[in-house]
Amino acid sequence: MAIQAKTRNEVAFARLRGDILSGRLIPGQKLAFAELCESYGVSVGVIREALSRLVEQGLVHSAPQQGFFVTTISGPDLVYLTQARCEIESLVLAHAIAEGNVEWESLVLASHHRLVNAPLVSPEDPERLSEEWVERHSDFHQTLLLGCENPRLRGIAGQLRDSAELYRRWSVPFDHEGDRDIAGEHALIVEAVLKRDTALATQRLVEHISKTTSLLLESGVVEGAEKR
């Protein structure tokens, strides 16, 4: 009874977030624990558990005497998380290709390979990140980190990529305008890692994570997206 009482926890969980990485439900958006119930077919205990995981990721907020809501995102808010993005991974990072072994470039290969292998976007929407590109793509970044040995460190810097999930996913429609090339990025961060080059795979992190930020705010579409 217990494993199937986590099961249903687990995916409740996995289909709420995937509605809001997704834009099914959009910043800003009040979560009404009945309507939740009833689309995802589980109690409020299961929903009330999903949602404080959220919180925890910063997808979701909750406001006293109000309930929960969808974060709403925002120019301001985006430029502190990015800093703090490049301040803290940049250090874990170099932590990782100081401490990390060979199993860990291994793993670093191996989860690199698994993204390229990744469909960018859904099939069914191109204006969508893939729910298997956006699991492999987390994958990626923690495996980066993994040879960092302070796992408060990687706790942080996990905690910072899960609120940043929300902006990724209003960026799709410009990462394809232009010229960007995110699995050329990918791939450029796991060659200077390889080689053990600090000072440039932290560069070619920070720029790969300023990247999104800069098409979003030139797009202006951070401050609008609670009405899209």
The other form holds:
Number of protein chains: 2
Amino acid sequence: MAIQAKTRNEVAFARLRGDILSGRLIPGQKLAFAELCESYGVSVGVIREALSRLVEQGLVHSAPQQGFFVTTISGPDLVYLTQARCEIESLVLAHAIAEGNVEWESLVLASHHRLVNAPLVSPEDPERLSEEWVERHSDFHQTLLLGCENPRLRGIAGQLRDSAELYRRWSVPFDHEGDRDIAGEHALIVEAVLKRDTALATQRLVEHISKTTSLLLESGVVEGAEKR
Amino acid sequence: MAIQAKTRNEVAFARLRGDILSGRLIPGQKLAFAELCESYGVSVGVIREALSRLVEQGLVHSAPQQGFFVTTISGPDLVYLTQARCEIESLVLAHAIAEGNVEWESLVLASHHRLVNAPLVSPEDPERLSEEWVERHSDFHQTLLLGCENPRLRGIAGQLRDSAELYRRWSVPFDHEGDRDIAGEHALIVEAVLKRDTALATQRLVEHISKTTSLLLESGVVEGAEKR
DNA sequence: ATTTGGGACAATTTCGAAATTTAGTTGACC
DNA sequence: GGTCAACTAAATTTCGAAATTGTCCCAAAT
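May I ask for the structure of the form predicted in complex with a further copy of the same chain now, the form predicted alone having been displayed?
Every component of the complex follows; first up is the chain already shown.
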């Protein structure tokens, strides 16, 4: 008896979700059933169910009788998303600083250490962020908010962060203007969090989030991508 | 050729969602396929897809190989949900007051007027809120937040309000302590909103949301319902 | 030259049964 | 008398084809 605790639906959902968040499936791309069925080795019903769940998460868009597509990106949406993230992640981080215990502080330190010791750019393509760094970066920010006791607030913040992952593929690892230090920004956030300085921590988090969006908008790559 | 713009999936989803939000399907209840298929006149695949979407909305819970259930309610969850609603709806209302135009003010007045002219309790059962009032009450609160330009923030607030509908079935229309005036609370919120007094409006909104939760927790009906 | 209609093709949507798994019950054995 | 195993029954999960709908191309008419 093979150990198959997870249903085929769950694995298809997890894999589809991973393919979208990692950028292997790019915004605007059509998600055809025939192709996905063969690729994942399951029937259309399983794929439909997984896609429906992703629609509700905002990662996939469905047009009735027309199919499913990876949610498209756009400049205005990025602005809205960034505003929402700044305000809500600040709120949740404030809760975390107020409610988090020593165990949480340890987790923050640990996840930050893992992030620092990850290569920023991919070995094979120095123009793209490494998958390892993206994974640890996501973990680090999620851990920052883990001190907040309210699971509803944590869930909402995580949902917004997932949506933002759609844009990460287009982020440039190097700031060509030369005046950015991502690692330093993370370190400053950790410092303020451990000092329990809520105002300083939220301010630095907002600047960190805003900076990424500003550079992305200025690069003009979003407008180029949304034409698909 | 019959005009059927909506797929069977969409109608099943909408109807299931309505049945849950209106309390016809109560928290903890099992959602068996055979029953739903006959009731809605569709096959299992359609039901599965609709249920999967509702799972992602937090209205339905799924246990692999075991079926789907209406999300259960609990005291702790109600506390978390209320805290999240207070903080996020305040945030969105502040945006609405800052960004909303005259057209939005008109919508607020209109939806409030419709709410005032709806019967509070059901004609056949004076112990329960009327469906008409619940519908208009939901519309009123949604309209309040409609002035916020950011669709992401509006969506999050609406999502939290939907989750709170699971608890509305257990709300008592009459405050047996006798010191509550729901209609008055709504009027005060409208007044503060039209005066563009952000601090006062958000304060009154928070008190309005908190009051409902307090009465529900004090009544002890939630602990009785979650035992199912 | 543009538009309108028909028709073949491809894709999504829906169905109903087969395959798996879980829950409940009966029986045998310690 | 209690525990465990196997069997039965009911439910979920999965599949693959049928039905429906949208898309595209081409021909005919304005």
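Positions refer to the first chain, counted from 1. Computed from a predicted model, the values in this text were never measured in an experiment.
Student: Evaluate the two-part rigid decomposition between the two forms and tell whether Leu16 and Val121 fall together.
Tutor: Leu16 and Val121 are in different rigid parts, judged by which superposition fits each C-alpha better.
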